[in-house]
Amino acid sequence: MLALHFLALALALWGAPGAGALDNGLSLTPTMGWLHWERFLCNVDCKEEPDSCVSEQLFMQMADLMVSDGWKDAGYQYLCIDDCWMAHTRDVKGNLQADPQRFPGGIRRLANYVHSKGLKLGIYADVGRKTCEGYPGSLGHYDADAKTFADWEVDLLKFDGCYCDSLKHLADGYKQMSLALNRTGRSIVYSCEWPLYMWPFHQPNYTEIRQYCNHWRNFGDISDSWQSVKNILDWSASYQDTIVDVAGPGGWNDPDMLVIGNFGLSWDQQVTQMALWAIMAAPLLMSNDLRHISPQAKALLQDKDVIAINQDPLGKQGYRLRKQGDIEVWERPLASLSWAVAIRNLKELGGPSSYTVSLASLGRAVACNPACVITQLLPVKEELGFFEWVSVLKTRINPTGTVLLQLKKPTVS
């Protein structure tokens, strides 16, 4: 028991974030929800495409489905509007306003509807003069816009970084909006793109970013393609020494949206995105059409065991442990001295690859010390059984696919 006590203490202290998170009590586990951007982009043509334009109708329909189809029960709580919701100008008082044709009831009515479903509403704005699609930005209006969002009873703000004329204005703007949101007294999750816009010039100060943001984007927008998902995973592994330790309850690295259930990923690639986003303690923000999603993709996105890994209360982000030829091994420490392990096949031709892993090499040599019970969670759930520390585990992984495992201490009867 004493050894287990010291092991638990070591895991708790290992990789602890160097600074406190944003002090708003939110995002103690990664944010889960739905975001319109990747699937619906800036489609504002409601005359020709009424079912896929950025409108009040679209978000109300998604809210209904999030409740009726089990998304809310699975943990997906935030329904998030991205760019292109605004009118092209502010109102006569200088406040942001929704496009009156596409959002005839305004954002407050939509928020009321979303809240009536037991969900929360997210919205989008920009630190600079304009949003990325050319709508009014928040530069010079941080306090007023924060108050507007609070008055509308918004629950999350995604704050982009387009049309900002200097790195100083970028950093100052992100800080000012964070403080302005807190001053409203409303609980509003703050999703930043601050480091994304800093990286081309110099390495961001993640300790500072964590003090102001609940999660932050590091890399470019995801698209509905395997190349895009690969690029994000490669970047995350390459810079893990910089980004992993700063993540934890209240502040998370955001590798961008889940594109599972769309058009560009094979089944194995969808499994890989879900498994690795769970390992990376990433916000799970789907961008898909919940009205038209396959039962297989829905089951993957609602997999309670995989979501439990993503939402693990220990709050440690996982990392790539090793790369051997065409195989990567990722791992993540979990509460109750458990570990999650993802074995990813990088090959894109041929058939499944076999891989044998020494259990003594996993989980900082303690995951299976002296023994563990292993469950395969993805691509299908299977109880693999009891293993001792000196054992090896043999797996077969499809090209571009991932096997996700959970290693737990045996229960003592």
Contents of the next structure:
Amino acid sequence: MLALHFLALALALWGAPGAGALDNGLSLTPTMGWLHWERFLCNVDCKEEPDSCVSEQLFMQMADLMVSDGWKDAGYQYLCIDDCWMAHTRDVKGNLQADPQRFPGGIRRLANYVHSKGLKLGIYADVGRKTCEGYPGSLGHYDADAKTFADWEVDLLKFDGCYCDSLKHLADGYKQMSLALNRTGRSIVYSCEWPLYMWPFHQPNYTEIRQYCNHWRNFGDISDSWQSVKNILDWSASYQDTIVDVAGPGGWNDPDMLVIGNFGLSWDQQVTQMALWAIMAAPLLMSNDLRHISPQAKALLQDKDVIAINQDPLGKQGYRLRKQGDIEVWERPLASLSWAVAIRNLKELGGPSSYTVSLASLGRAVACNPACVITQLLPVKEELGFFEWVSVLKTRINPTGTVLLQLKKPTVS
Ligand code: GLA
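Okay, that one was the form predicted alone. Can I see the form predicted together with ligand GLA too?
Shown next: the complete complex, the earlier chain at its head.
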């Protein structure tokens, strides 16, 4: 009994929710939603391309689909606007304003619409003089802009780092906006790109960043290609000693948007992105067109078992356990002494590879000690059954694909 108490205490401390995190009570599990950037970029030509320009119509259509097509029920709650929503100048009072042609109802009315669907609205601004696409930046306006967003009843701010003149301005700006958002009294998730813009100069202080941001981008922008997803995974593994331990309830590393459902990834590569974003406890912000998405991509993005791993309440980020030739094994500790394990096949040649894993080598040697029950979640769900600690598991993984497993303690009857 006493031993159990100690175990419970140790686990509670190990996974202490929100330790050192931005104290706004938000993103206790990674944020889930939709973000326009990768798929719709800065398309402002509503005359030529009325269906894919950045406009209130696009966001209202996505809001409708998020509810009618099961996205909201699957957990995708935040509908997020990226760059290029603004007018090129501030209004006469110096406040940010939406482009009047593309957002005739203004952001406040869009927020009302999104809220009426039970969703939340995200918006975008920049710490420097201009946004990356040249729209007005928030430098010198942090309090006013935070107040504008709160008045519009916005629920998330993605704060970019372009056009910032010095590292000091970058750090001060990110901190000031965090405090300004807090002072509004509205619950606004704060999504930062602070470390991404710091890395070229020196290693970011992640403990500090966690105190101000709910999630933070570390690495360059994702694009709709396998090379891009591979680069992000390689970076995340190379820097895991620096970034993994800092993640937890209230603050997460953000490897950027899910591009599943677009044009650039094969089925196996989409499986890899979904599996590894779950292992990495990454925000799940899809950037795709919910009006045109294959049933297969939709099922993958809405896979409740994989989402449950991503949203696991222990809130520990996973890591690459080993790389052996063309195979990588990643693992993530979960609540209730369970583990998620992802086995990636890096090969881009030939057919599926076989890989045999010794169960004693997984989950810090405790995942299957003395035994475990294993379920394969991806690429297809399959109960693999009961395994002893000394046993091995044989897998077969498609080139560029991933097998995602969940290892649970057997239930004592
Ligand atoms: C930067 C960000 C992207 C996107 C664009 C918008 O590149 O990293 O995610 O927000 O700006 O201009």
